[in-house]
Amino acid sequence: MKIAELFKVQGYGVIVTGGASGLGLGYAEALAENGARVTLLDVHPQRVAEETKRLRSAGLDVRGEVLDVTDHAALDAAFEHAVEAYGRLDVVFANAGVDSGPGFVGGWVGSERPRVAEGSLENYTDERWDRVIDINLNGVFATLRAAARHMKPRRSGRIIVTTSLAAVKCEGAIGAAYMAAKAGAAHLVENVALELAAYNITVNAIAPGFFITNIGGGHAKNPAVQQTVAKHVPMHRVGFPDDIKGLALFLSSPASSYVTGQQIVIDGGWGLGEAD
């Protein structure tokens, strides 16, 4: 078999949450570009148009629905709609998640980082760590569980989380609420992978570190906070949607049969520390 046979991902099934914009778009393109049948599931209406009529005027066979994660009923009807439509469910990217606004310290001034009063624990509301935990963590689980119903009795597919640097490496500049909420994720990815193993279903996780997107209001696109960050990766340069395309069809292909459980941190070196 010629390696190039071990990525196709032609006719597949594919569902993403968080679909959209960012990262789960970046998932969605990849999969679509290279033949698969996708599914973008997203909170955002605009957004979902938008990015579904671009993507089929490119020739794409890609649709999309409004959802919001963590009403589980509306995310169970909406597999059952892209089963209907595909037939099967090859693919699913769990990867709807929201920002838990800012933690204890804030950005670099000079060599300091000042606290951040809002992001103290003792200042923590309950409706901010709900939120967070819903999103990020809850609708995870509604996600894998919708993926394992219509994947168990085939005996086949492919589920990937989007955690976080965040889930490996304490960060005090971010939010408490989203920092317990992906390492909890990555470890539900453990348990649902060793569960569904036999099954030859695989579930993995992408655990990036600072990419452009809209999470956070946006402020990734700030050149300004861009360049501060730049400084403290490795490898200079912050992480572009474009950039995870590699590892999403990977871990969507025949070529990772036999991973499963396991969380790759894409983050240009940020996580092994700072280097000139």
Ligand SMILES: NC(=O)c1ccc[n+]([C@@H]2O[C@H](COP(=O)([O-])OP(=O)(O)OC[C@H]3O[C@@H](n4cnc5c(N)ncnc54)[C@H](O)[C@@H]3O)[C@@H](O)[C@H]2O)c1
Contents of the next structure:
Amino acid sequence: MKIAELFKVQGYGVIVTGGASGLGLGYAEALAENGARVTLLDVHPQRVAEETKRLRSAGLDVRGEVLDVTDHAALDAAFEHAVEAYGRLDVVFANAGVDSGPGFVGGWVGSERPRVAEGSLENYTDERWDRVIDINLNGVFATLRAAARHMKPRRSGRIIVTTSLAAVKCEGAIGAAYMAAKAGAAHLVENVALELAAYNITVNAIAPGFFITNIGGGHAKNPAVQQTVAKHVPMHRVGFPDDIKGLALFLSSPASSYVTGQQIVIDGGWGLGEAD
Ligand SMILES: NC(=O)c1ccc[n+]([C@@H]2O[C@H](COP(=O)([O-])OP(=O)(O)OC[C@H]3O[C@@H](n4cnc5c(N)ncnc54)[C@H](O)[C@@H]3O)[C@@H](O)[C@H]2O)c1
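Hand over the structure of the form predicted in complex with this ligand; the form predicted alone is what we had up.
After this comes the whole thing, all chains and molecules, with the earlier chain placed first.
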């Protein structure tokens, strides 16, 4: 294959859950700008309407549908609609996710790491635990299942799950449910990759470090938070959705045809430890 063909996704049918904001929107743009036909599935109606309109008016082939990934029947139906609309399903990003509120320490601003009662184990509520597991882990399971149902008969496909650096490295300022959900999703990626490899379906994870998106009510947009995080990141800066586009295109395209079951960390070196 010629090198110019390796990253070609022209005409691909793509679904991105949580596709109307942040990293999901970055994936959608990366694929659509390269000629793919992209369905954004997102629980936020206003974002779905606005981003679909914006991308379509830029000449991209994008459609949007309001969907909560915790509604598995609706998720299956949304997959059907996307396949009906675009005639094929080549790439699925299981990306929808939420934060889980405070962890057992604070520390997003400044150098202090005070204990936080609300995030401590003995105060952790069932509601908080269940909501995060339902979206960040059960939602990934349902998305992988829907993808497999469409891709297996075609014996071809790419599935990419957004996990987190939190899947491989504990961080006290992130809630317990988030850590568990992301680690669970990462291991699920390996198991599903193993199962689907014989069907020419690759399943990989992107594990981001700290990116400026709307997660957690957009707390990452606070310059003081960014300053604190940048001090710990060896590259001395936070990430932006543009930083993730190349990896998304790689994992979606023929360039990664022999890569499966991998979790690729993209974090400016944060997971390596402290440098200077
Ligand atoms: N931003 C970071 O630093 C970071 C780091 C590691 C992992 N992640 C992961 O990246 C993914 C994308 O998050 P982001 O940072 O772009 O946040 P974001 O809030 O900007 O985007 C997430 C999108 O998911 C949607 N969503 C939330 N719950 C949903 C549900 N039940 N059904 C459908 N859509 C739903 C939201 O409406 C939103 O548009 C998440 O899985 C998150 O855990 C983010």
